[in-house]
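Below, in C-alpha cells: the form predicted on its own, a single chain.
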Amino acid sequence: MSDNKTIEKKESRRTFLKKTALASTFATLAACGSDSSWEEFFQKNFKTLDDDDKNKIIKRLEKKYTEKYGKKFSVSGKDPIDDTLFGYGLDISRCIGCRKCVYACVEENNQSRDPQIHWITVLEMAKDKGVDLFHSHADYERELVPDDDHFYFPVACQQCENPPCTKVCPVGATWKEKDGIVVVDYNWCIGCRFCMAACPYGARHFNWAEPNVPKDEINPETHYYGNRPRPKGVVEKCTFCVQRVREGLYPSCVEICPVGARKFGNLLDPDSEIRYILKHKRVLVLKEELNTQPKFYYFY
C-alpha cells in the first residue's frame, strides 16, 4: 500500500511540474501580446512545411513587421533556382580595405546597429608576411586606404560545401540548401551558440539582445531565410544575401565594391565569371587543411 501511495505521490509531483513548466510558457506567451507569438512558438521547422503552411507564415510575419516598423513589408520564400551553385571571389590584389561593403551589407540585411553586428570582418595583414590571420588587425583606422605597406583580406562566411556548423546544431535550424548558401531558420534556432564553436572562420553571430534597427533605416525587402527582423536570442550570419541573388542580382557588398575586387556567378555555368577564375587566377581558400570546401575563393 506504501508502496502505491510513493508511486501516486511522484507521478503527481511530475505532473504537477509538467503542467507549471507549460504554464509558464502559456504566460510568457501570452505577455508577448499577440496570437502571432503562439503560432511562432508552435511552428515546426520551416523546411519541412507545405507550400500552404509557408504562405501563411510569411503573411503573418509581413503583417508583423509592417505593423512594426511602418513599412510594407515583403518577405520571400523563394526556392533555390535549379540548376545553380553559388560561388563567391576576392581579389586580394583590388581590395583596398575601404569597408564600404561592411557597411552595405549592414544596410541591405537589417544587422542591428546598437549593439552593432557585422556580417564582414575586414583583416588588415603586412605584405612582408603574407596571408596571416594570427598578426592580422581587423581595428585599422587610417584615413586613406589603402596602406602601401598592406594589404586587406575580408572574411565572412565561406559558405563551406561541408559545413561543420550544420552538423552540430541539436535541431536541425541550420543547413545547406541546394544552391549552396547555408541558412537559418530563426523561428526554430534555441540559441544554443554550437554552431558558432564549430564554425573555424567566425561567421556567426549571436543576438544578445533584439537588433536595433532605426525604422528610417530598415529594408523592407526580406527573405525568410536571409534579411528579416531576427528575434532576440538567436544565431544570424551571411546567406550571400538569398533575398537578392534568387533574384538575379548581386549580393550588395559585391555591387557596392569600388573598385571591382568582389566577383559572383553560378559555379554550374561553364560560361560565368566565377568559373573563369578559377580556371584562370592564383586561387586559395581559407583554412583548407580542415576541408570545409569553401565557395568563396580569394585569388589574385
Contents of the next structure:
Amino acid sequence: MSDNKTIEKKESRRTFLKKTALASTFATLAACGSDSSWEEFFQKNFKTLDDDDKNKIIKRLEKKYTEKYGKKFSVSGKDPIDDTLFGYGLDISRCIGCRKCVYACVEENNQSRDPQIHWITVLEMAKDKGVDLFHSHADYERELVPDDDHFYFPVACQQCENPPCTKVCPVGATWKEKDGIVVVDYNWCIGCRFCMAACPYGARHFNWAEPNVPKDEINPETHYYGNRPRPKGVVEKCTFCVQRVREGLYPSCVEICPVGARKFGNLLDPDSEIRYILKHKRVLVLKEELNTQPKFYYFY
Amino acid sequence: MATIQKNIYIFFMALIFILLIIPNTIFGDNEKKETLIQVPPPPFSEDIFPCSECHSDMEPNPERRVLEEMHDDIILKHDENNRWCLDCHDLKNRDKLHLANGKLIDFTESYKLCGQCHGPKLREWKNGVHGKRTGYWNGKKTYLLCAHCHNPHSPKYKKMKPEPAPDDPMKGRR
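The form predicted in complex with the partner chain is what I want next, because the block you gave corresponds to the form predicted on its own; please supply it.
To see the whole picture, the full complex is given below, headed by that same chain.
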C-alpha cells in the first residue's frame, strides 16, 4: 500500500511540474506578446540573418513604430561603408561645457526622457587638477559657462578598438562593426548588464523602465542598431549616430556644438580632419592604461 | 567618301575623349577644394548691408572718433588702442574689407583678413580643426566664418547659459 501511495504522489508531482512549466512558458510568451509579436519572440540574432530576413524584420518594426507613434517611421539596416573606420576628436581647449550636445543627442537618438538617459556626460574639471576623473562633476550648475577656473570634458562611448563590453556579453548581442562602431541588437539583448560592468567609461545605459519619449519629439529616421525605439530592459549606448554617419552625415553632437569642439571623420582617409588632428595636435585617450584603444581622441 | 566619314568620326570621338579627360586631370583637384569651402552668408546686423546704401551718398570721414549718429552699438575691444574701423573697413568702398596691403576683399572672405594677424588659427580653420564644419564627413562641407563665432569688433567668445544638469542618478531609487 505504501508503495502505491508513493507512486501516486510521484505522478501528481510530475503532472504538477508539467503544468507549471507549461503555464510559465505561456506566461512568458503572453508577456512578450503584450508589447511585441510572436515573430519578434522567435527572431534570431540580427547580424546572423540574410538580407531577406533582415528586411522582413525591418518592415515589421517600421509598421509597429508607425502605429505606436502615429508618424511614418523608417528603420535602416544599412551596412558599414567600405574602407571606413570612424574616429572622433574632441577639442578640450574649446569646449565650454554648454551641454548642447547632450540634449541634441537625446533628441536625435530617442533616449528616454523620464527616467532620464543621457549618452553624453559633460564633466567639469578644475584647471589646477588637470584631467582627473575622480575630482570631476557632471552636475555642475552655473549661471554662465565656461567658468574661469574650470574646463569641460564630455564623455560618451569611446568606440574602443578593443572593447571590453562586447567580450562579456553572454549572448553575443553587442559587437564591433566593420566601421568601428560598437552596436547593440536590442532584440537580442537579455538585459544582464554585464557589458555595463565591463565598460570603464560608464558609457552604457540600461532601460529600467519603458523608455518614455513624447510622440511629437520622437525622431522617426532610425537605424536598427541606432536610435530606433528601445524596449524596456535592454542596454543602449552612443553609436556615433549610426543612422546619420552611414549616410555621410556628421553625428548630431558635431552639428550642434556651438564652438566647433567636436570633430569626426574616417581614420583610413589620410586627408580627413581627424587624421590631421592625430598628426598635428596633442592627443590623449581616456584610461589609456586599460588597452581599450579608444577611437575617441581628446586633443588640445 | 567612306574614309572621310570615318576620319570625321574618329576626330570627334577623340575630341570627346580629350574633353572628358582634361577637366578631371587639370581642374579636378581645384573643383574638389572649391566644393569644400562653402561659407554661409556673413552675420550682418539687420538692414545694414549693402553699406553703400547710406555711404555712397556720404562724405567719408577718416577721422578717428567715437561714432554717435550711427553704429553706436558697436563696442571696439580688439586691440582697440592700436586700431580703428578703417584698418579693416575700406574708406572708399564700404561694401568691402581691405587687407594690410590695401587689396579689397568681400565680407565672405573675411577670414583672410583675420588670418593676417592670426595665422596659425587660419591654418587650423582651413584644416577643419578650429571653427566648425557641417554637412557630409565624406563630401560637401560648409564652414562657419570666424565672424560667425567671434564678433570682429570684440572677438572674445561670449559665455552662455548651460543646458540643465542631468537628473540625480539616484532619482526615484532612494
